[in-house]
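Below sits a lone chain in structure tokens, taken as the form predicted on its own.
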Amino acid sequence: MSTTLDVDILCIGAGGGAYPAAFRLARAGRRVVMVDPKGVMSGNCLAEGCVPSKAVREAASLWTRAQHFARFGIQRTPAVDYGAVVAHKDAVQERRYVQHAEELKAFGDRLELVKGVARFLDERRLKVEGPNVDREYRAKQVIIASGADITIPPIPGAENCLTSRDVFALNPSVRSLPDPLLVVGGGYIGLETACFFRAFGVKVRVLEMTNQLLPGFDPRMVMELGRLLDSEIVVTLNAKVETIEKTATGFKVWYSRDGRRESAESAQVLIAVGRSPVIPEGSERIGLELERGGIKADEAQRTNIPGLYACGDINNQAPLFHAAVRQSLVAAANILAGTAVDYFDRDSVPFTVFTLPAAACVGATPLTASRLGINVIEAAASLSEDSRAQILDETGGEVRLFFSSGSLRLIGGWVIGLDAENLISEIGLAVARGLTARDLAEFPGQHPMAAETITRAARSLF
């Protein structure tokens, strides 16, 4: 028989959209329960996303750089030990799980993590079922942070293919290089993974259904990045995959393009067509409003039902771990205040495509600004003139900044090439704080680091 427990806050999920709020609320004396089917903290980011994929990415980046500088007499290794790369990735995940467990333990009985699945019985009552739990909870507030899951398209044979989970999960099924590899989907997950494996010597082909890689990103940025990617990654655009057949040697993928039916064969196929929000059972029955496949929330992270908040991938505002963390803290502040006192600013959230090299953007681009009637002044600096890029012999790419005409307030920017993943946070902070071209131009960016390229770009306007 199930029992009922009263708590102050119940978090559906234990990832970036949940545990920062849970920590803050527990520190404030609230009784908090997190419910997550994994039974561990950090959600999909640590389980199969950001952290493990970037562990592999950094290994691929260092491998590429080491091979480049082998001309100095450094011994060139004939082939990468991909099993060792996976072991490193696994070790990072395990270390962080231990770290999170210690963080959780410090809260004592104010914060509990329950392994299970939560479903709404009504607006404040939830049923939680799991391996060791069958219980009803009554909560004063609920934070819905159930995240997103891999989308498997309705393509015959797709169920037999690899996904990012097979590559990046702890103790993954892929422990040797899948060569050759065909990637279905040219979004950031598919393109990043294609770059990692290509760096390790795998023959890679990407099929993208739309007319550009990275659909949804500014076409100018994508075009500039495309010139810097490994030219041996074969990309086919406007390719709609129709069926995937198993063969004696792997797979045969049939797709249509320009009215013709074509095929490609590969040892392995990776499906990477995106992720979809995981809507808790009972959400629609209690009247939660949905939007674009997720739960609708405002900038204060409030849903249409008072006392229910939605944070992270579930609300589709910015499907990124660091955005989820910020949203989680916004929800916590508003719960503690009893009213909206904090708001999420989606316009200053940086987004990096961790290809080799990377491309990163934040805020508005001229394309998005024009739709809002904002006149833009651009400032740019090429990495070909940057000292750090010259030192590392990685001179492709640029820093490009977008300012509102008149005020010259920074409204967005992108970085393509060396250190893009780091530089974009500096630009994002400037966007969030409303800095101007003059502010950036007068700041002494450190030499010889690529960050001084931001200063140099802004100085070009004066």
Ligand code: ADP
Contents of the next structure:
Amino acid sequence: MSTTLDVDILCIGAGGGAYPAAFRLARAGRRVVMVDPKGVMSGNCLAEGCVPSKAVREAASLWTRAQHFARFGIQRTPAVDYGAVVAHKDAVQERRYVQHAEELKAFGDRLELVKGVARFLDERRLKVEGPNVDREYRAKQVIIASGADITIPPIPGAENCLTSRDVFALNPSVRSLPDPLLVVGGGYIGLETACFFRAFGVKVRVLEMTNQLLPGFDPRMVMELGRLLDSEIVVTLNAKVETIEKTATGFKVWYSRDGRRESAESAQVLIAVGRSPVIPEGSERIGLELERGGIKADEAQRTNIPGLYACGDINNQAPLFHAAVRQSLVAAANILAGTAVDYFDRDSVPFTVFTLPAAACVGATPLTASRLGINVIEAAASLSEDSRAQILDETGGEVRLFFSSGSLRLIGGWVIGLDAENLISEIGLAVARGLTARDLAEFPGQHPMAAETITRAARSLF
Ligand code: ADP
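Can you switch from the form predicted on its own and show the form predicted in complex with ligand ADP instead?
Now the full complex is given, and it begins with the chain already shown.
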């Protein structure tokens, strides 16, 4: 039997685009309901994305470092216990689910998480169906934060291959090293996973359809990163996979390259061609405008329908957990104010490719700035002269900063190599707050840490 419940705000999803707003709004006294088929908070980031993949990455990174320093007598075991790595990853996920459940409980009746799937009946009414619910909600505002899902390309046989879910989900099906591994897709998920498994000794091959790894990233950054990746990762560019056949020992992957048909065999194949927004049913029927395959939202997270907001991967603006969180808080502020008072700044979102080593960027590059007619002054410093890089014997890579000429305002930058994943936050904050080359140069970047290299790059201009 269907009953209609009135709530102030209904969030479709309970991931990074939803729960920060839900918390903020519930704290402000609004009655909030989040709906998610997982029945737990934190969305795909914790279920199969950032957190579990970084748990595996840190193990791979430590393993690499330990092997490098084996000359100090640090125990060198012949092979990694990958089952133990997976157990650690699972434990981190479980711990965070417990933590989120406690956070939710603290809100009492003001905030409810309903296990189910939501679909639009009209602009304010949603049907929610799940194992224990069949209910209609009427909401004053709706936050659409249904995220994104793994894209399975229309390649015959792709459905038999692994995806990142098989590797990173809680209790994943992949519990031993997939060796050899062929990765279809040289984007960040494919390349990161290739690096983790290569670090554990797996024979890895990557097939990428376009003419560079990490399509969409600045080609100079990608080229510099490419020099630092494990040279035993075999990369084939311009390779368009067409069919994947099962064989007695694994898979045969057929691809076209320069007009020729070629094939590669592998015990395991991982499909990593990206993620696509999950549009809730009924969205188009009620007139929600789409853009870039997702639901269109402006900088205040408003969709084209008043009272409906779209946050996180669903709007495909910056499909990263921390961007989703910021967008969610923007939506909450604007709902509370009843008008647009807060705006998301897409140009200051750090993006790290967690390869080994990582490459990370934020804001504009000379390439994107030139399209906007902005003249750029570049400042760079190599990690080869950095004390921490020398201590760890990881001296490849650089910090490169981009300033608007004249004002010398920092508009972007990248870090390739040691600690890139951390250093980019400092650069991102400087971009977000409009700091100049002089501001960075006058800051005593901490010695003997790699952050010094940011300061060194800025000081090179004076
Ligand atoms: P984001 O970081 O953008 O919030 P996530 O993918 O982490 O994205 O989280 C989105 C969540 O939304 C996922 O847990 C997904 O299961 C859930 N979801 C997707 N479609 C629906 C729907 N129609 N109703 C409710 N929840 C949904």
